[in-house]
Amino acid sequence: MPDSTIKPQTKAKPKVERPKLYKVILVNDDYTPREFVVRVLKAEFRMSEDQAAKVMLTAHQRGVCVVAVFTRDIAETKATRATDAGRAKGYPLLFTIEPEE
């Protein structure tokens, strides 16, 4: 009988990939109040008082200021609710997103 060997079958592992990563960016306008902002900043990116103000000023100085990074989806979402909420109250809040390089 010949002495057969058997190899071991190795699976290649997918590469997997780390997804993009977008910037969540507010931009600033001259009409929404400051205490809105802060408090939509604390309340769709749980951020502190401090923390909001902060972005909200740097963005009020600066025309616009990254909130956060987030995968594609959260990114947009996020945007997404935290405009509708000025919306909701009749202000132009504006928050966009786009990648991170």
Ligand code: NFA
Second form
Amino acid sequence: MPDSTIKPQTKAKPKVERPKLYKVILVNDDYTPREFVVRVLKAEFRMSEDQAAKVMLTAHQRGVCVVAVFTRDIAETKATRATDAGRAKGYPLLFTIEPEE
Ligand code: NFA
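Next up, the form predicted together with the named molecule in place of the form predicted on its own?
Time for the whole complex; same chain goes first.
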């Protein structure tokens, strides 16, 4: 009969940590047309016309606006793709990422 009073030496630690999240931030500039910013937000972040227009306007008025929150890889990829879409048209449009508190 096995001795069921013997305890394991180490306790299994359930490891289900949440990944750190990153904000994608839209930065205002004086040159990128509003319509173009809205188009990029819709295409890259799957926003509706309404959502995209609100985010664009907030960045326009306040300087920056949080677009969305993702894991690091996805935030980086989306920020890069959206910034590149502006660059391809000669616009200084910029998306950056920032870790969530
Ligand atoms: N400020 C830009 C304009 O007046 C629009 C814009 C908004 C650009 C948000 C970048 C980010 N055409």
